[in-house]
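The chain below stands alone, shown as structure tokens; this is the form predicted on its own.
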Amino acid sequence: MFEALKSKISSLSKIKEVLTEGEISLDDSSLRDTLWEFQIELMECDVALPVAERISEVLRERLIGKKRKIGTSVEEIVREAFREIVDEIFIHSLDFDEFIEKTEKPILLVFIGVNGTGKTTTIAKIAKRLLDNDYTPILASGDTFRAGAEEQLREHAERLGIRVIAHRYGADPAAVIYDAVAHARARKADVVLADTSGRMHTNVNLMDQLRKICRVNTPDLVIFVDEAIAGNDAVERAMRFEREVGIDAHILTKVDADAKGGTALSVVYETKKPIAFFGTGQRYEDLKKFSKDWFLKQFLGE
């Protein structure tokens, strides 16, 4: 009877604010429905159960007391709100041509990532990206360890018409690179680009060997290259990546297979690292520099 009591109450004052102020409170019962199919939403957009869980546990937070206009619905309440929640996570960003313009040259980029996410062919649209910017790129063939990486390598170098430095097979990939930014001072050639061995996260020898490149050279960039359709699975190599080496920034290719933007928001949630640039094709120009507009127009379909 108490119970009942208390809900009679609660909707009678209900009613009264919505007759002296046009408005009503979101409280829990209203919220919950919305929140749980927008979480379903964002998990079918590709976002980590464990981020889509914790932005709908903010959402829920933040809108709780919060007034609703009648004939505002809370689906248009709960999608503003996570606009907002979208701009603090994106709050760090990375304007990779203003860091090429004032950084010292030459400048180190080693790129870092699992086999068969696109690492080789994204260095070479790094690449044109700076020779159509009158920069002098280099290539490095620190995958010493895959057969036909450095043929691969190569053969986006000829294409491009710039030099590739490169040991035998077997070598210490952190003497490759280090070999390559000094050519690259004797030169004075801008960008050294270090592709490295593909590996997974759990493989220690590897990533033993990724540590020391980066102690051994000092890179002015470290890229971690995975697929943006990858979810669940790009959110636990980049988090594996990001505490065994560190990371600056993403590169997320194969959007154009379907990527619905998900992988991008998990990511730099859990990392808190900005993304440089999106893949969307096969070609050397197909690389899309990140914009947060531009991200939340494919995220939410406007």
Ligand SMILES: Nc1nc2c(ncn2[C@@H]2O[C@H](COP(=O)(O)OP(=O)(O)OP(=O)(O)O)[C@@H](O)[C@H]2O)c(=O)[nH]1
The other form holds:
Amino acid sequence: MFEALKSKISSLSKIKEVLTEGEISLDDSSLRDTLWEFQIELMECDVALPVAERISEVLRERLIGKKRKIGTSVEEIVREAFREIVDEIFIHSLDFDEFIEKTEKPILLVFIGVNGTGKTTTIAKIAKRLLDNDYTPILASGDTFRAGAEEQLREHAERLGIRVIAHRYGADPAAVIYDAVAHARARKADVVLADTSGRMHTNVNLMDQLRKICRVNTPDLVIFVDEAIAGNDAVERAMRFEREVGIDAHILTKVDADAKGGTALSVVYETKKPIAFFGTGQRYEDLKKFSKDWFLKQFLGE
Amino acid sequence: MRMLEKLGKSLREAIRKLARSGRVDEAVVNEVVRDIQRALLQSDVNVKQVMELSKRIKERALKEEPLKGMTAREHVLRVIYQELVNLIGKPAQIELKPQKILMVGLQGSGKTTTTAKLARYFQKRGLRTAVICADNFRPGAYEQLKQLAETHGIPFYGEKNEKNAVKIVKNALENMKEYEVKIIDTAGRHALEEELIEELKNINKVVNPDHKFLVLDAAIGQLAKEQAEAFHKAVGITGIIVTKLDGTAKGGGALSAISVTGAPVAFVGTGERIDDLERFDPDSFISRLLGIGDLKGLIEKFKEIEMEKEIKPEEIIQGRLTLKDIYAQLEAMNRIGPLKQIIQMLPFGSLGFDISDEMMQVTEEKLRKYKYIMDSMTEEELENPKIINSSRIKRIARGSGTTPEDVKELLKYYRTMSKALKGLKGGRVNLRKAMKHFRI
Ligand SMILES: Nc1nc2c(ncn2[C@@H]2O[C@H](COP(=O)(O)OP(=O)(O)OP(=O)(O)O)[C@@H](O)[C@H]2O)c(=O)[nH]1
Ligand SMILES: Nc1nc2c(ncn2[C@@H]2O[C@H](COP(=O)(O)OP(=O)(O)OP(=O)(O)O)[C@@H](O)[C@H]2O)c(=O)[nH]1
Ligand SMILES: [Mg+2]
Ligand SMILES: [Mg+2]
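The form predicted in complex with the named molecule is what I want next, because the block you gave corresponds to the form predicted on its own; please supply it.
After this comes the whole thing, all chains and molecules, with the earlier chain placed first.
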């Protein structure tokens, strides 16, 4: 996974070194050229332009005039500096399983995002994960708008053998979710997974609707589902959902379509919210829990 | 529409920079190219494509001799313009004739929704149109297309429990012979899913479609190129549809799809509703990118449209305004640019005619609603809006899925427009002449 970025990192080793007063340090002008090249390569991996610029700037600040110790290579120095930066970006974390274990039941998770990113499918995957860990999930059909949305969720529920709470099309999603939580309380279900319609952050009424859903139901986690294959807009919309509704974690789907990885870096850089999972396919088991070590390894090929 | 919106801003800024600088030298060209480069990158245009384009613009701008009578500044503009035209490609030919259309694309890109939108597009233009569900993979896919079709009276074919998509398509073609336009929705898939790509090839063989539309999400990143390549290799893409341009995504990925498939952008999706589909016209698109700087092109466009009798500026100016004119105006807006921009370009200012805030505040969204409303009116009502009484208002609102207040608002907008334009009547303005005066 994320092969593209891995192969790009090696370009950093092109930075030349110079001899000043007997010590070896990294040369400013070749640093500038190489970092520009690196910035372009980050963008080829879907790191958003402003984020790529920032990363390359920070790298420059940290590398400039840096002395090389005997026995280390330029590549090692550069790689370490980049690793540090990525490490700092992913400072916030969320252990989903631990969160479920420790939070008072019933837990309400609301999934939001723009159209077609994989919210409904991801809900089914998480339901499967919860079942495997001996919890009882139920689904709330909060997408009362899109054609076939309820049938889609219902089919997943049937396959997994779990309950769905649904009203008719056009119903108030806040009320559907409210009912589902009440139902969960009465039937001692552990987790309510609430689906919502995909919507554009530019649609004021629909963003209001999300705020209402959260106001009425006070979810334990609001999860923003986006695609790992989205480019610069991923940052824009994540920030809008964060500002206008508030999000607690990201899930990035469709990684299996050869996603480059930069989207993950960009959204976390900007929102400062953790990634909970990656979606890696259309089967229920195609859900990869995020871990920083794993991600760094994918990135840096270590 | 927000396709490459950022680019438009930067281009206009670049043009201004060029205009301000006394001499057009290498430094100015570099600066202008850098701005364009950033804008393209932020719009998710393929990075390599952007770098090649910047190199070409620089080289041509600095090395090529300007055409006779052209200033250095005009020369640079012309190079930029030409290179952009190359990038954005030619207009798509969508004929109103019997045809089969295959919809392909990545998961969740908008195929099913666009299948319904396209069916509606042909249906409205008088062709007997049906949709076919060949997605037997995604839960709810069958119901999704069926519901969309049934709501709008579009015939539907699908088989809920058939495992073999190729078989469904075969049966569909057998059963839907009477329909002139047949649009086939397929399951989402990506380049690495070999079996699914194989399935698509087989569907393509059985259908032998006239059009193969690649449905592309406006937000797609650098992946666009390789995915478009794979779909092209599998079925031979003949047109691209960019969806979800109602958000903030800029749709730059479409440019790499254009370049690897050689196919034009045929339509763009601008919302979830069935009518949120627009034709894509590269010329007007570029005019818009360049903004008011390319007024000439816009005037040409105006003339053309005038000839097509869709909008009659002279008549409007003479004060004979019907709702039909407003409708034509809205249709034209789709092709030329936001109404506000058009109004700003019209010579009203130089005629001492003020455009009230009220008129300008009509948002594009509202205009779209107006279009739905007018779609539900009778010919008579459109020609003579005076006859629209409260019971008609109720009927129109019901038919268009809007409220009576919306209908009243449109009627008010109509009255404001006609009143404003009546004021011009005495002046006997020749619009074309006035436009000439207005040239920048
Ligand atoms: N390849 C791949 N496809 C995925 C993944 N996650 C979801 N999908 C597919 O993406 C498509 C859209 O998924 P949905 O779950 O319907 O997306 P959504 O966000 O609920 O869509 P709306 O409710 O319409 O906004 C479906 O075809 C899913 O099977 C993933 O990780 N990888
Ligand atoms: N805002 C907006 N939403 C759109 C547009 N086109 C499609 N959508 C939405 O995007 C989501 C996915 O659309 P679908 O038509 O289900 O996509 P698909 O390509 O058929 O998905 P799969 O069959 O799972 O591959 C739905 O929520 C649609 O309503 C558009 O132009 N604008
Ligand atoms: Mg959904
Ligand atoms: Mg579909």
